[in-house]
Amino acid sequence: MTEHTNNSDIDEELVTDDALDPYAVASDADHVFWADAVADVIESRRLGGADNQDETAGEGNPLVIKGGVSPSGIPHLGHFNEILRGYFVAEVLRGRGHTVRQLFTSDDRDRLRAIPRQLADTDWNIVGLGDVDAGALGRNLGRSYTDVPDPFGVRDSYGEHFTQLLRESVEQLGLDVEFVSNTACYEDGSFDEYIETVLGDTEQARAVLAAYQDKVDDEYLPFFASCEECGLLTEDITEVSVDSQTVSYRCSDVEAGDDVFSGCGHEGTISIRDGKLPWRFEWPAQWALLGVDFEPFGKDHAEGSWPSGVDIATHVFGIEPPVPMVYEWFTLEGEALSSSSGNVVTVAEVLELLEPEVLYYFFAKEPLKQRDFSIERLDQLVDEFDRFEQLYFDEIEGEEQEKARANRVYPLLVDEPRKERIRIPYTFAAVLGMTDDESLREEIARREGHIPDDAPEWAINEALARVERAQTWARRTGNEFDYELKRSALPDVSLDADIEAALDELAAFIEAGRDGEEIQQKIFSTARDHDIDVSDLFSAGYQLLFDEEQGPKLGPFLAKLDKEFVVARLRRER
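Please provide the structure of this chain alone, in the form predicted alone.
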């Protein structure tokens, strides 16, 4: 466990320290990568400054980076805001010689507040509520996630099920993250000290919390008890005994946002290990228990829980808060990611569409800039990453700032920078995916110059693996590449002389080298010149390519295909 200052007389200036401004920590014009700026602040707070070369965090006292989430439903890409941003800071610190632990808390003693529209079973099959006992979930609203049965009847609880799925997602990305269960920490007594601190001086706890919550009055006791009869986490605490480590309660109705969870009315007394602290106290208690040095979080916490957390850490627990960093949530196809609404994409799904390093690149971007993760436009993200990689290897020219950023960040995205690595352009890979002939894919990629003659076998295999991902992308989105291109044999198409003449003219035009819009316009002008309906000319092209009457916008699509094939096919030669 990391050692932190534990002093109830911590200077008031700590609360207003710039190092505790979650919006300012990653902002440093002297660094091209935000994680370096964060690492500087961590070193300054913990070790006395980045220039202190004689002191590093070692095995016995590592730097601790944390994230956390309630296991409310399907683990999705949004959960990796904290995990991957924490990873980059951890890697920077390790590069400076420090030992680092990256932790992620499963806040599994929180209440189940809503039933998600979709769930994922142990094999990651996404199912609707009709495939599980939704009534059983409804009867458990208001109970801790670890007191709610696993809807699939495999794991010990709802909380354990979805925590395990998140752990699997982390493993899929090859990250070294240690998971910590809040419920386990309550049950084994790890939180006892902090619960006793809060309940042993309720006047101080109330005084601090009252600045952030209107409902705090002279009767308020900051603890939730798990009812022995119905399991509801009730807030109606009637008596506290710190000496015996017990609380007495009345199981009353609980208001949670717009919802009300009905209490059963039972009155009883339980151990403090059978309840939990409210979130505003629990979060700083986690910092104290785990010795947290840095924690990123969404801007929803920056405006609410973070200021109260700093105050509680300082004036209730007597510890220094960790270095914070706020990040903007990103959207999925323009809509908020949400386990409860079902607007999610999982890590496993994303890794079927792109390489892990491209996903890492997405999270390496500036944390405070809002972005959209669009599967429809995934080719743009991949192209952006490919350019970033080319900047690193000096294969293209770029501005000094972007080259400096590529030089700093790119090595953190890949296992090993290797100049021999090959990237087939994503949309061209999607074109190659329109045939299942693997040898033909490689032949075309070589012919178009995307695979050099001297490329090592590992690089070829990696490059062609992108074809499968791009093919999956095309099928998932139903885009212009979601067709079977008839490469191996010329479809049996009956064309009249005027159409054939128009196709020959179009082939000659393309053979000279043209872009997509030029080809599109040429299709229209050629139809006019030959006095044929333009729809008939488009139809002829689709029949020759796909043996279908319809297809994607033809001009830009033909420009993406290898020219030799297009010219030969339009001439009906092969």
The other form holds:
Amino acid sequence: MTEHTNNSDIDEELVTDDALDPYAVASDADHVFWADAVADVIESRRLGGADNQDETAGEGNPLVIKGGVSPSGIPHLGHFNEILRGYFVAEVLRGRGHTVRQLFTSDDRDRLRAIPRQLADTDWNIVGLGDVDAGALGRNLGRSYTDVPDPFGVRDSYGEHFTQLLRESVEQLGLDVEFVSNTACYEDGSFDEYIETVLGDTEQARAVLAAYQDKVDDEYLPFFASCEECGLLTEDITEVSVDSQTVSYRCSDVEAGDDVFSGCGHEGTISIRDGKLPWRFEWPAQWALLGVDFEPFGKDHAEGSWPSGVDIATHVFGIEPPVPMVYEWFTLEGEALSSSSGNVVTVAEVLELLEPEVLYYFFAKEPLKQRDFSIERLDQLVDEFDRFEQLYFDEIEGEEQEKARANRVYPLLVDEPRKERIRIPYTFAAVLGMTDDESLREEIARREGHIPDDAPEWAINEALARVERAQTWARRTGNEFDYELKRSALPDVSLDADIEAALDELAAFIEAGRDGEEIQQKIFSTARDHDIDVSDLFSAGYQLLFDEEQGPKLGPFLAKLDKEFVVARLRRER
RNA sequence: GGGCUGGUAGCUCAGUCCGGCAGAGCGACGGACUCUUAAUCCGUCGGUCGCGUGUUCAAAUCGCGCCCAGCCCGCCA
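Since we've got the form predicted alone here, give me the form predicted together with the RNA too.
Below is the whole assembly, all chains and molecules, this chain first.
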């Protein structure tokens, strides 16, 4: 039981109901996977009620899972909580025989409140404000995202641009999610009846909301109008006519949080389809319109919006609120994800670094724990996933609980569990990434025992695809795996005379045509013959090839490169 | 003022709901592999489980009180 507020006006029965406690829903001792606990609550709450005989949600009456965000800027990893948390619950429910629709509302009638420092263009290039007409965006502050022009001049609006980018990420993840535009719902009249309900009994609306917001007084009218003259979403509603579905307004300044947006002073009358409900009413109206059964949301909504939403759903719209779930926010490299500040990582970027199933795995972890997504330490996440996968296939030992968890969750991460799949350890894949020669990559991976002799072709191809990703990771982070063959120019290296003599001998040996093992042997014997430390000779080789102190197993690597280049390089000629 | 999460090995974390020998991966160190790779295999080191207190035969785990860190809400969405 959680007290959301100490305001005595609030309906005690509602807020003490565990099924409506967004912190309690996902915690259940009987399940190893949180989504199972959530599904239990959804079944008992939304299907098993006394006035509902349906035990299974079928085609005609599916369960509805929703998420949603404002299209305020670059869609980043954190936004995918709204989709992937719901996805796992949807999959669990489908596994129990229910039909489930997964929806995502783009809250695109919200106001543009701040200009992000970074934007992404139509092709996902991250650009700064200097690359767009920032002044034009600034003049549109306070207007709906769908009333702000697309800064890249391609799509109909700012809102549509960023919604489309989000949709592209969803498609990349192979998810089946129906997008709903809030603006479209206003424009086509879908919200009419809910607006009429709110504006038709403003006494009731005020009475309910007043328990949560002190600014609600006897004059308060819960509606924003889009000014005909300047487009500002103004809150100064002077008159409401439910019968004619119009509101009159004065375009006054708007204070929204810390921001103030100047109104033009225009007075006019508009259709209710040209305005919007305040968020506190709009959210429950979405539940009512779309029949939402479950909705995950960030902890920012847990204390204000959610309890008031429950109250409004129940007492204003007369519906059951959906089953809720709070998720904690991710950080990126320890810092808050933020579109506006530009500390973001996109799904497209992440998928260049790891397989989709690893990203799914990240989102399958406990929702209430704060987690850091660290690109610097991405190898740890991938290793963890690989281990999880091996637990599922009984390839390694593990504690009972983690095995149970792997058995339950792993099948939800992949299209189809395939025991024959091959995973090259991520950091080793990064080592392989130092050469662009694909046959050499495969040969080294085979030699090191990462690819079995009887491996199917598809498994080899998928395993080697990780090499590209790990290479991208190494280059992006500039870490210790970020080295590449310095083929075009001789690195600036100073070597002792005895080392140089050994290199010359090695070059002559290689020039005669030798295989990898022979060369490897020769490195050791040459070092002995010249009475130098073996590691110094290896180091000299790595410096000449990579400008690094260390590298891959040298003999086989040299053998795979073109002989002419290797000989010349060892002789420090080019 | 309120809420959430975390503090367990050098690092990242599991275990806490339901009390029963303190765990994993990585790193480090040592060794093996005719060979000092960043591979593979074997092994070793490493923890007053944030602090205090209560309950208990038994506490990382339950109760109470603290400390530290991060985040959210306090009327924007």
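This structure is a prediction, so every number in the text was calculated from the model and none was measured. Positions refer to the first chain, counted from 1. Under this definition, the rigid core comprises the largest set of C-alpha atoms superposing within 1.5 Å between the forms.
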Please determine whether the C-alpha atom of G541 is displaced by 2 Å or more between the two forms following superposition on the rigid core. yes
